[in-house]
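Only one chain is shown below, in structure tokens, and it's the form predicted on its own.
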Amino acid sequence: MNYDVVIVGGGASGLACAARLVKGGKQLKICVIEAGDRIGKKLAATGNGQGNVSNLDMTAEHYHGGNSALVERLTCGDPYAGTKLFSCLFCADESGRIYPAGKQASALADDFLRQLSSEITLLTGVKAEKIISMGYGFEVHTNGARVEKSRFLVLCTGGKAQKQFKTDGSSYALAAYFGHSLTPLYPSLVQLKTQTEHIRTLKGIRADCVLTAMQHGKVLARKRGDVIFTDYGVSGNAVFAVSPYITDKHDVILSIEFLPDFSNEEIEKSIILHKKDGCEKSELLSGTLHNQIGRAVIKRSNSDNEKIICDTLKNFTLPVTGTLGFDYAQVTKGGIKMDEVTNELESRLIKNLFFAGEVLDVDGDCGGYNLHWAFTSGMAVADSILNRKW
């Protein structure tokens, strides 16, 4: 079949690009090729199924990777930019995270399907295996022995995270065929493996903490939130929040500050009162901390001195030994080098080849930043194509 635009990847960026093209009024023939059994599958799972699409605090500091000036231009205008793709209402929670008012991510995927199913060709369960640049544009060869021809090609194939969504990293080869190169790839927004000697008794326990990631004494990131102790290390929203800053680094140490709302003096006075009440050493933090955490802190302090216990409680360190890997990560850190694309996200190597979303070397913090990038980059590519001579 002959098309004006073929989009490889039916995730958030590919669907945003398609929806913007349809609304552009050019009556273009568009095809979306998706390897999974339905479009928007990963979108339907985002934000713990509630659809965290953006964040009110939309600043460049929340993004990592190449060409920060371009990323800032595309992302940091209107935090609600991506929501305009949909017909439903959106609102922000107390943390600034933007959700559909119905708090249902699957409804966003359904919305795309309603918009696009009668306007474009949607091919699901079809994998693009080879792309050839021809004089008129591109030929996309798929595993179904189909050949789709188009003037413009948009690669929205995602990264290497969460292979259950058909994003196992193999699609980078489509760009590599044209000479594009990758930055190193790392899992991000992911659970962290740590030394477990001091947390073996804490599996399954959740605590509200300030979590600081450090390398050689330098603070890389500091976030407040839940830390969940596991048999491999730590999880929780604070862990996910610091992970983008450290998964590509070595010799990282996590410092957990328990009881961040209490001063050392307050905690020390409480320990002294426990002593006066005749508490055993192991119970000096009883009622102040979860009992298992309190016992682990006291055991690690190897003291009944309130100052030493408090110092341990405020700086409970865990060396990072790795991550749970791409299968558990929400996003990929790294991708197609941003200096190989123009400010329109067009390849500098092949005319009329565009990229959007996670396939590029751009990743964001936890809190809606990655989905916002997917939407805004997809829309930017669509605008670039619409502005060409037809």
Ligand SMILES: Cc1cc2nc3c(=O)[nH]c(=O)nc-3n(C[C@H](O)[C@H](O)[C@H](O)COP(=O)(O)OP(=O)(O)OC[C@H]3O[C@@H](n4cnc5c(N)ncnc54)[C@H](O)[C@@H]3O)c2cc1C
Contents of the next structure:
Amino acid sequence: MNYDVVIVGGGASGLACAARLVKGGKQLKICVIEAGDRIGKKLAATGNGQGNVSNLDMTAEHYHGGNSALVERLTCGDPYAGTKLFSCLFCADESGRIYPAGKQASALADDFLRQLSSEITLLTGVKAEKIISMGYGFEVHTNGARVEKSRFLVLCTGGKAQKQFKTDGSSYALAAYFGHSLTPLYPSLVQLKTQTEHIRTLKGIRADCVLTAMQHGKVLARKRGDVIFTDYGVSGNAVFAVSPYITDKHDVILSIEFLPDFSNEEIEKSIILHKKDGCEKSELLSGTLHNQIGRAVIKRSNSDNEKIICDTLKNFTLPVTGTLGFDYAQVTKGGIKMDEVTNELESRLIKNLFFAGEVLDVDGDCGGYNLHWAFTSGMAVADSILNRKW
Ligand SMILES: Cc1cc2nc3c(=O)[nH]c(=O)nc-3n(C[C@H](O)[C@H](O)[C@H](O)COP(=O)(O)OP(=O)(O)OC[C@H]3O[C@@H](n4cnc5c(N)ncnc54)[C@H](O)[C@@H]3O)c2cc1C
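Switch from the form predicted on its own to the form predicted together with the ligand and give that structure.
Now the complete complex, all chains and molecules, led by this one.
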């Protein structure tokens, strides 16, 4: 078949691009090729099924990767920009995270399907395996031995996080075929492996902490939230929040500050009261911290001195030894080099070839930044294509 635009990848960015192209009113012949059995499968799983699509605190420092000026221009105008693709209502929670009001991410994938199914060709269960640039545009060869032809091609194939969503990294080869290169790839928004000597007894316990990631004494990130202790290291929203700043680095140490709302003075006073009550050494933090965490802190402090116990509790360090890897990560850090695309996200190497979403070397913090990038970059590509001479 011949199309005006073929979009490879029916995830958040590809669907945003398609929806915007349709709304452009140019009656373009558009095809989305999606390897999965339905479109927007990962989108439907985001935010623990609730779809955290953006964040009120939309500033450039929440993004990592190449061409920060362009990323800032595309993302930092209106935090609700991506929500305008949908007909439902959206609202922000107390921490600024924006969700569909019904808190159901699958409704967003359904909305895309409603908008697009009668307007464009949606090929599901079809993987683009090879793309050839021809004089008139592109030929997309798929696993079904189909060949789709198109004037414009948009690669929205995502990264290599969570291969059950058909994002196993194999599709970077489609861009490599055109001479595009990748920055090194790392898992991000991911659980961290750490030394486990001091946390062996804490498996499954969750604590509200301030988590600081440091390298050679320099603070890389500091976030407040839950840390969950596991047999491999740590998980929880504070861990996900610091991970974008460290998974590409070595020699990182996590410092956990327990009881962040209490001063050293208050904690030390409570330890002294416990002592006066005749508490055993191991129970000096009983009732103040989860008992098992309290015991682990006291054991590690190797002291019954309230100052030393308090210092250990406020700076409980764990060297990072790795991550749980791409199968558990929410996003990929790294991707197609941003200096190989124009400010319109068009390839500098091949005319009329565009990229959007996670396939590019842009990743965001935890909290809606990655979907916002997927939506805004997909829409930006659509606008560039709509602005061409038709
Ligand atoms: C469990 C989970 C929860 C998340 N929660 C959030 C959240 O709450 N907020 C947030 O901002 N971000 C979240 N993210 C990250 C966010 O989902 C992604 O960054 C975003 O979906 C990227 O959009 P994309 O379109 O670039 O890629 P994807 O959504 O990954 O879509 C890429 C699509 O391309 C298809 N594809 C790949 N190769 C081919 C090929 N050769 N041929 C045809 N099709 C192909 C894949 O099947 C896939 O459907 C989460 C991620 C995960 C895994």
